[in-house]
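In the block that follows, a single chain appears as structure tokens, in the form predicted in complex with the partner chain.
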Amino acid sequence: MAKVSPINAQAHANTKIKQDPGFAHSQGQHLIPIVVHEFAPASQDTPIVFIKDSETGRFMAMSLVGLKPGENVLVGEQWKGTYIPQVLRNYPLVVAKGKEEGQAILCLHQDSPLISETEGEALFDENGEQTQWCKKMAEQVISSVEQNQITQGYVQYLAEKQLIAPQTLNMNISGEQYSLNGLYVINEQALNDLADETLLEMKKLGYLMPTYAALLSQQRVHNLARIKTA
């Protein structure tokens, strides 16, 4: 379990984070959660899914990136697709809820190789306050947990009106079969039965475009399966 400590000016006085062009903390995973804001530009560059977390049920959007369980094939020396997810921008920075409603706390994970002593950008500066960098971060990761909530609205919504379906993913590389399990997709059959008041509805909501999004995306894995043989 990765472990996360709220980020605090003595603690953290001369912590630096370092920047990683090729996102290698994302190694091994193959799939990397988005929200919906998203999914217009990561849908040039991946399939977008829906997985349950086992712990709630509850369906989370995610930008497939590797073609078998654990593998990412956008991990290089350079990330290897057109946009990076924030979840990955954001990394080490997390927020945690605080004991108060509504409170935000800034966190850091702990064990991340990006933190350093001598390289990269400040969180404090000599004053013990949050540098320009640091508050700019904070911004960014505090709009992430907006843009989550957001999210969960709209693929319960997705699931509710059972826009979505389950999908195995199959695919042959080189002789290689590929399987991959417990993924959802938009189903675009359901997608065109919409009765006129729902599509209506979701035209109001904001949830055609992304929704069209994620269904075009599913070209994508021809992306993955070209980049993975490159």
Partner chain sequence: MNQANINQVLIVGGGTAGWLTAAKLAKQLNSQDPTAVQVTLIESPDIPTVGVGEGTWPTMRKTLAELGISESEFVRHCNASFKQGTQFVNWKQAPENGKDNDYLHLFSSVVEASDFNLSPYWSLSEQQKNFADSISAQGALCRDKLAPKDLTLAEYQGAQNYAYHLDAAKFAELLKSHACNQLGVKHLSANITAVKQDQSGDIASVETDSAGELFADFFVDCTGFKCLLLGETLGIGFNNIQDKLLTDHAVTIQVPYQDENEPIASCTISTAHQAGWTWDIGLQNRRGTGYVYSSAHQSHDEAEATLRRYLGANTDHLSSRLIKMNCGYREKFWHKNCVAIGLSAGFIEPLEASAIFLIEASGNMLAELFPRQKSAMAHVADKFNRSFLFRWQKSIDFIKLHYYLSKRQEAFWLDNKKPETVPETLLNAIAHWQHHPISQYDFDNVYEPFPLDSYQYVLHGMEFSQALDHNRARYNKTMQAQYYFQRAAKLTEQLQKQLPSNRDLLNKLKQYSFQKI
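Next block, the form predicted on its own, ref. the form predicted in complex with the partner chain:
Lone chain follows.
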């Protein structure tokens, strides 16, 4: 598990965050967590899938960025997609829950290779105040926490309506066979069979657009194959 530490002016007075346009830290991830607000732009590049937590039974929304575990085909000198998931843009910053109800603490991944004392964006200025860059990132990270909560409600709704179904990804690329298990996708037939009142309810909740985006995104697996073989 990644080690995180709360950001403070004393411990991080000289801490800077380097930029990595290729997002190399995600090299070993074939699944990137995304929120429902990202479904539309993410669907232009990658399949949107769901995975199930074996302990809680809850589903989580993911952007599929590789054709096998431990592979991210979009990592390079520059990110090879048109959309960069916000969890990657936020890194190495993250929010942790405080002891008090509703308390959020801005933290830093301690072992991140993007942490430096000589180059990058400073977290604090010479007066010990957060820099404008740090404040902007903090707002972005905290916003992502709120969006995660909305996404959990959305995905739970899909599960309750039985709109998520398991699917195994099988592909043959240049003679090499790829197979991914444990994935779930939008069940197109179940979506088409929904009663009119349920479709209206989804429309009012703002759930229809991201659902269709996730459904249409399944074709983007060919985009991953194209990038892999390029």
